[in-house]
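What follows is a single chain, given as structure tokens, in the form predicted on its own.
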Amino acid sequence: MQKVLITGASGFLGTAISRAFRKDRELVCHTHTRGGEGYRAADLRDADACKQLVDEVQPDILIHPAAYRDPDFCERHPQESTLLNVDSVRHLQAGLAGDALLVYVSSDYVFSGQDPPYREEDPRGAVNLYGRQKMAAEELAAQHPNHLILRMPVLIGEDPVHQPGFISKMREAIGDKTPRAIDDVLARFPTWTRDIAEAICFLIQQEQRGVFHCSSQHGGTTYALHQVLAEMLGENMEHLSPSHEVLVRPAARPRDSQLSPEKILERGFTGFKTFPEVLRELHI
């Protein structure tokens, strides 16, 4: 039976991946602080902790979604975020057996957003530190002889405890009736964590290697997505106004970094649900 090590297993995407892989593989879940049966606590910002984790588990498959995902946090904390978003990849793969599979979770933010939709072979050009960190981490992951790199956009799904996600923040904005401006410029393509987890399973089962894009093709501006959610909730959003200029934040965002999933679909994957379909699946 294959042994699978999943980093950040109690996080937003890690939770979905863990559920998908519990069926027929021996699973070891890493978290930053939580220990207990089936869990290994390790600070992946520390080189020795990374080495010890891999040495103890000796995984056949290492899936690495653990990261600081907030571009603004990364911009404000460049040294700390680089330790997790870049250096952890170097340290984890250093102890990984050559025939073990490294699955690295990357982002659509490696692209500039000027020429979508993006295919796997298109030139990268990140506009913020988070995207540049992901570019550097991809290059490290690609040095491992047996690797899968998956790029994905903003993720949606069930929120882990104390980790409000994209949908929860939208619901809060719609529900609290506080007037605010919502971005109506930048395109987003929210993709279900369960679809991502199934895509990873599919690619591993098909023994695929290299870079793959995993993304829903239903998108819109953040304001437009709020409109979809508000309609499903039966709420009005008169207190929310569309901003036709990009809102100023610490980290710049690509205008439209839409990913083309054509490559994975050509290999037989069934596809990614639309934003309204995911909302219905989540009983919203």
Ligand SMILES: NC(=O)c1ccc[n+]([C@@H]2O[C@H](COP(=O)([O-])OP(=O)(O)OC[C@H]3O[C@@H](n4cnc5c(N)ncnc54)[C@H](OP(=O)(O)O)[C@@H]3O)[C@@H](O)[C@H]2O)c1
The other form holds:
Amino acid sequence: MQKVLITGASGFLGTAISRAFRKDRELVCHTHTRGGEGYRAADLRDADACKQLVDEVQPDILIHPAAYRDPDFCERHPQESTLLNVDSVRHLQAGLAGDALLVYVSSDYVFSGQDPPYREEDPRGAVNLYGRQKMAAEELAAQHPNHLILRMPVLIGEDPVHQPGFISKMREAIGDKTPRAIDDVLARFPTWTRDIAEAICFLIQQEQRGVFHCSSQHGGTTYALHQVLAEMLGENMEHLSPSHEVLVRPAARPRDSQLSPEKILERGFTGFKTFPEVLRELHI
Ligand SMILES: NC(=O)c1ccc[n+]([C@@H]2O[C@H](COP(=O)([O-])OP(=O)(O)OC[C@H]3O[C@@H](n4cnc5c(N)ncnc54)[C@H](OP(=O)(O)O)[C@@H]3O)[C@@H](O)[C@H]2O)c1
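Pass me the form predicted in complex with the ligand as well; I've looked at the form predicted on its own already.
First the chain shown before, then all remaining chains and molecules of the complex.
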């Protein structure tokens, strides 16, 4: 039976991946602090902890989503975020057997957002530190002889256990009737965590290797996505106004980093659900 180690298994995406991998495989779920019983805790900012984790588990497949995924946090804490977002890949990979598979979770933020949609081979050019960390981590992952690198946009799904997700935050903004301006400039393509988990299973089963884009093709600005949700909820959102100015934040954002999923679809993957389809699946 294949042994699979999932880092960040207590996180938003890690939870969905571990659910998908529970069947027919021996699973080791890693966490930093939040997982609780049944999880293997390790601080992956620490080189020795990375080494110890891989040495102990000796996985056939290592899936590595653990990261700081807030671009503003990364911009404010460059050293700390580099330890987890970049260096952990080097340290985990160092202990991995050459024939073991490394699945690295990357982001659409490796692209500048000037020239979408992006295919896997298109030149990267991140506009913020988080994106540059993802670029550096991809290069480290690609040094492993047996690797998959998956790029994805903003994720949606069942709320993570410890914090409200993208949909809950939108729902709150629509429901609490507090007037506010919502970004109507940057294009986003929310993609279901469950579809990502299925895509990983599919690529492993098909013995695919290399870089793949995993993204829904239904997108819009955050304001437009609020309109879709409000309509489904049967609520009005007159208190929300479209902001045509890009919000000033510590980390710049790509304007439109739409990923083309053509490559994975050509290999036979069934596809990524649209935003309204996911809302329906989640009974919203
Ligand atoms: N969420 C998105 O919209 C999105 C979009 C594109 C790409 N991604 C990528 O997808 C991956 C997963 O993101 P996510 O949304 O699932 O993130 P998340 O919910 O914030 O989960 C992060 C995971 O990393 C773990 N972690 C945090 N600090 C750690 C440390 N020092 N050592 C070891 N583990 C640590 C956390 O453990 P604890 O629970 O114990 O803190 C948690 O399990 C990331 O690589 C992210 O860049 C996410």
